[in-house]
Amino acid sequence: MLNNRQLFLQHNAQTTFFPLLLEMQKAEGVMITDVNGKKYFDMISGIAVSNVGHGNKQVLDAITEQAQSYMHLMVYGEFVQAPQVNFAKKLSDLLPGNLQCVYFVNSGAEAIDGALKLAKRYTGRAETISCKNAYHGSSQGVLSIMGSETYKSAYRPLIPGNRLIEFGNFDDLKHINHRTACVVIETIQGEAGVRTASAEYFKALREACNNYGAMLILDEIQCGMGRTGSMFAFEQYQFVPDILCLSKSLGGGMPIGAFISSTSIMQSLAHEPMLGHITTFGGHPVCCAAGLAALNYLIDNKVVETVAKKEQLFRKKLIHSHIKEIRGRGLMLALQFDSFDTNKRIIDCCIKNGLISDWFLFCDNAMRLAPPLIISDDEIEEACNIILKSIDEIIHQ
């Protein structure tokens, strides 16, 4: 009889020829336990998903309660469903006045797709701008604005009319003009290796979009929901987008995404044609209930307020001659090494020693650190000790 790993390789679609093949049994807090009972520190949160930790009781209770009331009833936008309404209202209460209308979808890629459609529909324009080394998802539409040809070339032709600019480069803002429907940008570039830009850059970007009537679409799919030390990363840069995209940690571990704008802009999708964006499972009531519970947990327990201090503890502990740089903000960090080979061997050694990390799509010589926001100081110290031990083991091989 085949074991689960063999069945996985035989019946589950593969995204690479070298999956980790760790078979997990349970997850709680910042720890994941495999079928052999070995525990691992989760230092990537399922790629910025598990902000409130694995198995959060408040989230699990909300899931159970909602599932016992009802699950899927109707395609999104027809029935009034309290989980959707309550979650949208809570998000709106935390956001500026022009971000008060929420369209719930299934994923980050769909959120970006929906935002692109909304911008084109509202402006009547076709050209888009995104950044080099940007990652916004992997669906056909979103792939068209991805900032790396490596992942695009096999799927051409894609949607035409996109221009790539360099993140943080003031001179490239000259490419925004009267033909631009939107600029799509991450507040902090994730897969580029956690790259930040200045508040002055975002101010200039906002002004350029205003000058030409282009929409500013902000991707906070990785960096939103408290990960950088504020509920939304753009709050630290003192500008506001026209459309905000969220996902990953938005559902407290359940699959959901959202694009958020003003009511007047969002109404563009309701006419000429009607049903301008349609989703069957978007805003699934169980996912919305989980997302609201996760958001309330962050607020009620003042979790976001602890993130900056935890970042400093990581920076204080992770001092090693082979760590060339620590980049990032809050609990969205990158440890820079000299090469992919070094980084990969350290990551593999970390896994052997009970800590899960990985590298970035467009920066394979840096290690990703994005643990659940609820990680304690003691857990940070223990995780850092494992990373430092793993570096030393690789150096002395």
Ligand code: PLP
The other form holds:
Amino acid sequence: MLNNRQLFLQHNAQTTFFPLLLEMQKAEGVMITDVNGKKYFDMISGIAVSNVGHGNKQVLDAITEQAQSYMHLMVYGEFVQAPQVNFAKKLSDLLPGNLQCVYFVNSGAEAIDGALKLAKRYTGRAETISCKNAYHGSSQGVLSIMGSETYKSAYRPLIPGNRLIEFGNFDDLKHINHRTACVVIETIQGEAGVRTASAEYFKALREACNNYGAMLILDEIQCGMGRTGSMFAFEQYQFVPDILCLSKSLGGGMPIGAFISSTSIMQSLAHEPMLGHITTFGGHPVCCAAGLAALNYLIDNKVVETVAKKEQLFRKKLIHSHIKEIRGRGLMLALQFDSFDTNKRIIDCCIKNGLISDWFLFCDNAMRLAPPLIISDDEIEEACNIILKSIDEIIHQ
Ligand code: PLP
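Go ahead and give the structure of the form predicted together with ligand PLP, now that the form predicted on its own is out.
Now the full complex is given, and it begins with the chain already shown.
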């Protein structure tokens, strides 16, 4: 008889030859318990998904209640379904400017894909711009704008007409012109190893897009929903995008994504041709109910307001000669080590000591810290102690 690990390796498609192979049993709050009863601090939220913690009661109640009323009824956009309406209204109320019209999809990549189509359709232009070391998802369309050749080259031909610019580089903004349909950018680059840009940069980017009628598509799939200390990270930079993409923590642990724009821009998906973007499961009622419950939980418990203080606690505790730098904002942090080897050994040691972290797709010498936002001060202390102890252990190996 094969055990679950062996069956996993045999029957579940693998994306690496060295999966973590931890077999998990239960998750609650910030902790995940494996089948042997060993507990782990979840420092990545799988990834940046479980902002309200695992097993959040309000989210579970909303899921149960909605599932008992109805689950899937009809493809997106035909029936009036209260969970979708309520969630879209709540998001619109929280968002500034004309970001009032929500198209729900199933994932981050789908949100970006829909946003790219919308920008091309609305502007009538074909050229796109994205950033080096940007990650926006893995689908064939979104791969075309990914900021790393390593992950793209095996899958060519991709959609032509994308130019890569350097994130935060003012000079590169000169590439925005009257042929540009859109610039796609993360407010804070996640997989690059948590890189920020200045408010002046985003102001200049916004101006360049305005000057040439290009759409500014903002990817807050990883950094949105409170992770950086404001509900949306762009609120800290004083600009408003034309299209905002959300996913990951948007569903409180359930799969959902969204691209959000003005009603007039969004209308271009409804004619010539009509049904310009369709999805069977996008905005699934149970996912919308879960997402609204998670959002209400963040607001009612003032969770986002605690994030900046928690960041400071991590920064105060994590002082060690081997940590070269702590980058990021709020609870989206990167601990920089000197090499991949050091980083990997520390991460492996953390897992042995009961704390789960990982590195970044385009930055393998930094360790990710993105715990559920509900993490308590005591849990931060304990988690930091495990990280410091693990660093010491690998130094003395
Ligand atoms: N955008 C960003 C910034 C991401 O971090 C990710 C996933 O890691 C995506 C888009 C893609 O989301 P998904 O995996 O749901 O397709």
